[in-house]
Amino acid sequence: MAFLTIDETKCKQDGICAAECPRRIITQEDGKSFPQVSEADEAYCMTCGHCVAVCPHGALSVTGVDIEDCPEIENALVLSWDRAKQFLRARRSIRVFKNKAVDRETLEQLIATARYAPTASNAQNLQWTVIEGRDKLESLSQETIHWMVGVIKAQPDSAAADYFRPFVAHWTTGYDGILRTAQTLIVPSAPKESANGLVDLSIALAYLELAALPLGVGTCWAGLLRAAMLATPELVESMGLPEGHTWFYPMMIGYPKFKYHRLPERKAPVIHWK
């Protein structure tokens, strides 16, 4: 299979997918040829499938993209902007989960969704170590709260002491308000040497706590838990994450105990217009 195929009996020679090209190797002399790309530009490609999902006449494929793996955008599908703006204000972070595990089935079709995030230069190098077990997220906030009492210990007036003390105090009559009662973590991680690893990671968990809605699954950033694994370099290795990756923030993922009925506003947008 050639580096870009075209079906000749589909393509208009309209030239939308050389325009469209973000690294501007697609070509075309004029009207009356088929696109292409050089053997010497092949390499720049970074598979971003624009060409693809652009041509309305479905006549190209590039290796890595396959049309035959590209559906058609269903126009009945496509949210208005009413549902979508319910849609995106109906998330909530959820503190409060059943006592229910969420399946690996269900986990896998969250992080399978999650993977078309925007990645940098389309690198798409994210890995997802999922924990799961109420045991073992016990023990993450356990040593989580042994890190706020060394905090509150070696620094009793300060600030995150303030912070830290109901946290702990809870913690001691049984209530867990690290990783609440979640039985599954989510971490996803990125290798060291990504530079832009900390935007992709955060663009992936946006994505797939957004796409827990509709499977009735809740989501929250475990803040708490973070602090402590960049606090505790020995907490970060006892969570068994890929070796030379970064990681950004940790998400706990379960199904919500409650459910909500309102909206709750939120404060109104600063906006500087230039």
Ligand SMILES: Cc1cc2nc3c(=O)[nH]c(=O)nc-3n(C[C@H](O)[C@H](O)[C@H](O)COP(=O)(O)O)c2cc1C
The other form holds:
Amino acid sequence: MAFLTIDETKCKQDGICAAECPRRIITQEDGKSFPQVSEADEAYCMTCGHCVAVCPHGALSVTGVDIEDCPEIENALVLSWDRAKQFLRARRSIRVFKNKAVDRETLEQLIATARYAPTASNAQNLQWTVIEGRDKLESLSQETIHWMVGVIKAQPDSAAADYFRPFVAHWTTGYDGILRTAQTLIVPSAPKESANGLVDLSIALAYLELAALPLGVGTCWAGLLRAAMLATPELVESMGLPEGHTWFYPMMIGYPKFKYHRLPERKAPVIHWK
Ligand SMILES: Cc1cc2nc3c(=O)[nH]c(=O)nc-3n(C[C@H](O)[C@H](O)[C@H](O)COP(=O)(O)O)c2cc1C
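The block above covers the form predicted on its own; next, return the form predicted together with the named molecule.
Full complex below, order starting with the chain above.
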């Protein structure tokens, strides 16, 4: 099968696909024939799907991006500015979760949506480790507290020790301030050699937490666990992340116990116009 398949009954030879191609490998002889990709250039295609997405006539498919798998954008589903603004503003870090785990089907839906996050060179090479069960999360929190106690002992006058003391105190009263009451933890990872892996992971996590909102699922970046993971290789090992992969941040997932009713203001943006 050809790398670029053109439905000649639909193609209007308008050159939009060629103009949009980020790698400039779609060409049109004389600017008016059917678009094509030379065999030598096929390897440069990053299968981003821009050509398929931008063609107003549904006239082309490219290997790896079959038009059959590319539904049309529905105008009725496009967010208005007001809806988008409220949607983005309403996301909150959840720290009080219901005693009910998010089921695998929902988690799969979330992850499948988060994969639409951009990745450098369209690498799409992230993997997702899902750690399920309050017992497992509690033991990760326990390890984090153990690490904090060590830091407090070793450097009692440090800013870190001051920051950690309340978390240790809460833990001794039975409150888990590390992973709160979450029952699930998601840790995306990227191949160690990927140049932009950490950025890709960060964006994917941001997508994940936004995708969670309409499903009634809440999230929170697990920064304290991350700090313990950075300091404790055995802790990372115990999580069974994929071999040869690097991770960036674990994220707590669960159903929020409480509903939010207002949109707190942020600091005013600082903008430098040049
Ligand atoms: C990188 C990062 C790490 C975070 N780590 C934690 C954490 O360990 N525990 C926690 O309760 N919240 C954590 N948070 C949540 C922030 O405190 C929260 O985003 C901030 O207070 C703003 O509130 P909002 O997310 O509800 O808008 C983290 C957020 C980010 C972005």
